[in-house]
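Just the one chain here, laid out as structure tokens, in the form predicted on its own.
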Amino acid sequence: MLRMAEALRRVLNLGSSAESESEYTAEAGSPLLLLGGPGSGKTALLFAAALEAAGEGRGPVLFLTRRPLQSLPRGRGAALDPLRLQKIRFQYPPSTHELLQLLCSAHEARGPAPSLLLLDGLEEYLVEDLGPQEAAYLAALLLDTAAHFSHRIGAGQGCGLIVALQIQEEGDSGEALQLSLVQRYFPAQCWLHVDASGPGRRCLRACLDPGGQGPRAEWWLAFRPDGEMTVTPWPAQAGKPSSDKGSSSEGQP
């Protein structure tokens, strides 16, 4: 069973002593909103979640983004297994209209239903002068599409949904209203904050709030010069991790 808050926990806990699955109580398919500024690793985490889901032996992963990735994030071992990569289906709706059409037509698509639906760069669609009603409709349609896939998959499985949204430190009132509307549909949220930058690397802080359906958690993320991402659980009293400490996963977008 793929729990969205748990999916991010598994990605961020790779190589560490992860808690048992029973400790995470978020329901299957609970939507998750991934929030962060430009270059904060949102695409890297989405791709890591896609690889994690693709390795579960279930259905394919549907990855929606406005433009193709310039390069695949880096990883090690089984993370970039070609069989996993083959299960990730990329689609590139170039406009909000095309995205809405794709989501609506998903109800008519044949073949195995996706076990995970990912959308990278929601802000690129919201920027097309969408009013509050249109933004709410898009968020609701994303949830409805994931629910439809879950129905096709069957009870006890479900299709997860993770949406990445770029936020600005000083957004206007319209952007703030859109963010507030979107957050209503995504009770579970993961915030990415730029913490520090060292020689040849960037450090981020990931804060996961599963919306009251489980414990909150935080991690350090460090991007190495070669693009590889290292992850270390955040101890409340500890300092920053060294560049070679923690688990390795996928790299920056």
The other form holds:
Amino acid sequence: MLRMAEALRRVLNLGSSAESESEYTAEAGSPLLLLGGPGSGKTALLFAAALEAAGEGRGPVLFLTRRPLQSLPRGRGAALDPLRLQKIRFQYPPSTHELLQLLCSAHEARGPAPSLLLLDGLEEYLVEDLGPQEAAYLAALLLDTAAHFSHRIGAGQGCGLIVALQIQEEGDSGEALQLSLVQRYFPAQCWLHVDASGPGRRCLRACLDPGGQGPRAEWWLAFRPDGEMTVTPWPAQAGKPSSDKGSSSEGQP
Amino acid sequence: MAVALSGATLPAVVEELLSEMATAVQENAQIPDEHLLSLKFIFGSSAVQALDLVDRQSVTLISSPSGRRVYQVLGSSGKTYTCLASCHYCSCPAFAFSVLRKSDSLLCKHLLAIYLSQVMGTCRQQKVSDKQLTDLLFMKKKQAVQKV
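Rather than the form predicted on its own that you just supplied, could I have the structure of the form predicted in complex with its partner chain?
Full complex below, order starting with the chain above.
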């Protein structure tokens, strides 16, 4: 049973004060797909989840991305804890072929199994002329790899899986098909929308749909110029300027 | 929200059917007719084909020392298809077509055969090395399980 992206959820929930143990149950879990346009904070959120998981005292975090991060997002908190950073292993498969190799051979690696598997930029691997079968294969292999890590971890929460996928507003039908196929493998999805930006400051809205394992929830994320991220649950956001395309989701059960 | 075809889970009605079948099989070593009817109702012609694959012991669970596993199913045409153990993926053309493209099937007959052989307890087992398992997962075009 794959774990709900606990780390990501905790990152999002921790932003609020007086947050009781949330409405989501921690045991059953789903792989999580993080979706958003360019500059919508996916990488930053993924990295925040990595830091969170790295601080848990369980296994390392495996962070896969095509190109090294230009700068390490600050996440929440004043400084990057070097002990946590050490537990995040970055790997940079340059092509879809290399990524598939990495996933297929993940069981050959020795050492402690990761407690969280992250992939940033799935769209860069999907774009290489992948038909539906190959797109589904890649998504399914990601699940299978995380399932194997969970199996190696044994009892407990297992290995989480969060994958970030950039979507374009004007995508073509091929991309739409790929997206819908990938979504089949990720019951839980979190959409990131840019709400407002100013010089050095980004404000985003995150909408989490746990796919039947809890109610939907929204958060308001703000990135300060120094990179620090603050998180607030959406309904509690009282004095926010209403750029409000999001109010349609209020009244959801 | 309509329940879209999931790559990872079965609809509750299918889970329940498989669970009831498992219980009945433990008592009788046979699938009751009512369950067969339900199976055909849900899966159509794939049900009969999958049952045939199970009868012929076509499903093999392959594992390596790492504990990672994969399934292989010997198709009716003599070709072997590879299926992931943790979620719904099969290398057969029908999966690509009916399940992925047309979205009118939940499972191909090979994936269904895997579920049924788990219920019936008729899965073959095979051990391979970690490296061999990597190759099987990679699903290169020329794929054959070495018969031990």
